[in-house]
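This document starts with one chain, in the form predicted in complex with the named molecule, laid out as structure tokens.
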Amino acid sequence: MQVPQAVAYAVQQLNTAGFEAYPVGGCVRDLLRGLQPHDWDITTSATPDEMMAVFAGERLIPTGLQHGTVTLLKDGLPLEITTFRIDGAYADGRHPESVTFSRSLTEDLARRDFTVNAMALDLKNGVVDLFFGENDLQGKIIRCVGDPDKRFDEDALRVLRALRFSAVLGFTIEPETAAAIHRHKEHLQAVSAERITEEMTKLLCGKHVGNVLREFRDVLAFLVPEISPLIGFEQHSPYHIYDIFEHTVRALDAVKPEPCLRWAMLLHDIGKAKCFTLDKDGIGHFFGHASHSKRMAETILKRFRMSNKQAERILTLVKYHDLPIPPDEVLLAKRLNKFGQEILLQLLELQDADCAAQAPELTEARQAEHRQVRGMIAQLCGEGRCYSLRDLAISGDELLSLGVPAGPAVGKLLHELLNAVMENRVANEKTALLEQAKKMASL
């Protein structure tokens, strides 16, 4: 197995110096599966201030000097080389409460989550597979390493992250680890909210998100207790063929692994139990859904401790979600106005993703007038057409010398101009326009 020229450098100067080290977890698993790891974790019998005494004059960073890694950056690869570790009992099952390092590979590896992640990479001797890890990586079973319950009780992370690996990696989780995870769901309540968004983030954006949110619903829900009234909630409309949870998990699977396009989609629909009425007809209606699912995302992200840059972006996502984009160039030129192309843009992503986990007889002409609304954005874009203040031809100031006066009035007739020009009654240069501001403003 080829492992890139800086991480053989890295074991080799441990080696001279008298320690082991090896190629560890992650990359492992991902070399063996023939892909090319994103990232390089090394793990050796050297202390820290072992490792920075053998890389003295090298680029290091002390990343985590208390849990034993050191980064060090070769060939523009960052390297994360972690002394090998004995996890203490994670007493409140958040972080670890002792970290005590070892001379032990056999017991780094014995601490690690799952048996596709406890391999090590012998560089002269091949893989070091200790507890069967290449049988389950060719089974594509997620196991724990050791007993299930144990591990979980340790650290209650592992539980999500069981779930990530299996959604990621397209893998089953094995009965037992999976029966221990329905069982320590609960304790999940102890870890830290940034952990658990990390984990959920990379779960949303597994290729097979669907199958693990549908076979681990109970996880999910105790996550996020507001999914539980949309499992099983019928929809009484001819749109829907689903009930509203199986719908969210198929729209998740449908749209593009990005992060806040994924969370957008589990949380669009959140709302829309408490939004029901039925007609007269028999017929299920959901007025105001997507502003009251705003409302409940925020909180949601609120606790998930969600960076505020994300979270701003999933509620417009969210709130925005069913928004007519309809291939008409005046409305479109609004809409740019108002979201911008990159939101406009995620908009019927997340549209596309709806419809396709709606009933299938419309999923095709949705789509196919999104693509032509895609169409008539890249062209309003490419053409510089104007969609903001910004690109409008003329300035506040130069409303100013005009004669108008200072204050509210300017903003005003800004947007009236810009309006004017969306809708093609004046074009967007700067004579023009300042014409069109005379008129307006009765100068």
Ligand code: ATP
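Numbering follows the first chain given and starts at 1. We call the rigid core the largest set of C-alpha positions that still match within 1.5 Å between the two forms. Since the structure is predicted, the reported quantities are computational estimates derived from the model, not experimental observations. Compared with the form predicted alone:
- With the core held fixed, Glu50 shows a CA shift of 2 Å or greater between these two forms.
- Core-superposed comparison between these two forms: the CA of Ala409 stays below a 2 Å shift.
- Core-superposed comparison between these two forms: CA of Asn419 displaced by less than 2 Å.
Structure of the form predicted alone, please, following the form predicted in complex with the named molecule?
A lone chain is what you will see next.
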């Protein structure tokens, strides 16, 4: 296993000064999986003061001296170097009240969360694996180091981290660890909304998220209580062969693993149960569910303290997820005017995934139509067709020169002209638009 030169240098400098030092945690896990790690952590027997002396003259950032961490910037690579340590009591269910520096690698590895993250790399002798993490890595298993109840009591965020690793890596959570997750889900209330959102987003974007949400639906429902009414809620529709929760999971699994798309898919039918009606033929309907889901999603995203930019995009996608987008050139121009190309294409992504989670006989025809629509959107945008005011061949100044009164009348007339262009009633040419403007304004 090859490590970057900067990592080898840092380890060598510490070794030369008489200290143990090992790459540790996620970087070792990724190396064993044949992947190139994004982050490099090094654990060492050196205290922070000793590290500062070893790397005197180097670019150092005292990232967290009280926890024994110094960041060395070498060859453009940030290396987090942390002293072997023993954590004290976790009174708040998130952070140790105290940290005791240690000279023992065994004590340091024993405090870590999961076996696949509790391996160190001896650059001369290979992997140091005291808790059989390599076996679990090969068996694709997430297992706590030691007692899972103790691990989750120490830090409740580990509950979500376990689910995230399972969703991203496709690993099974072993039974004792899984049972402890179910027992400790309510401890997540001790975790900040920002950290929950960060882990949830990574979880939702995992390739294997569907299976995780099904097995740990109680954890999801604790974090998003609005999910609970969807579980087992039959839709009584020939189009929907799954209950609302199963439909949601399948749709989420089918959409691209992009954060806004995955969050939108999780929330797109969150209001359905409250909109349910049954007609005289026993067919279920959910009139107005998209708008109701948008309102509920707004409350949920505020609770998660989602950034305004992301929340705005997610709410737009939820509100319009079932908006018809047929292969009609005039209507598509108007949709492009309302949403822009990026959002319109994302709505198609959502509708493809939504359809994939419905009755199979509907999927092929709908997705074929969406392919046609995508082609038409590409053509409209590629040809430079006019679907926004900035593309219009005249401006407000030219309307003023015609004698249109300054103020709201100018904007109103520009929008009327744009609508005429999109409906192919007038060419997007200056002369034609000026003539049309005169007629519309009775000048």
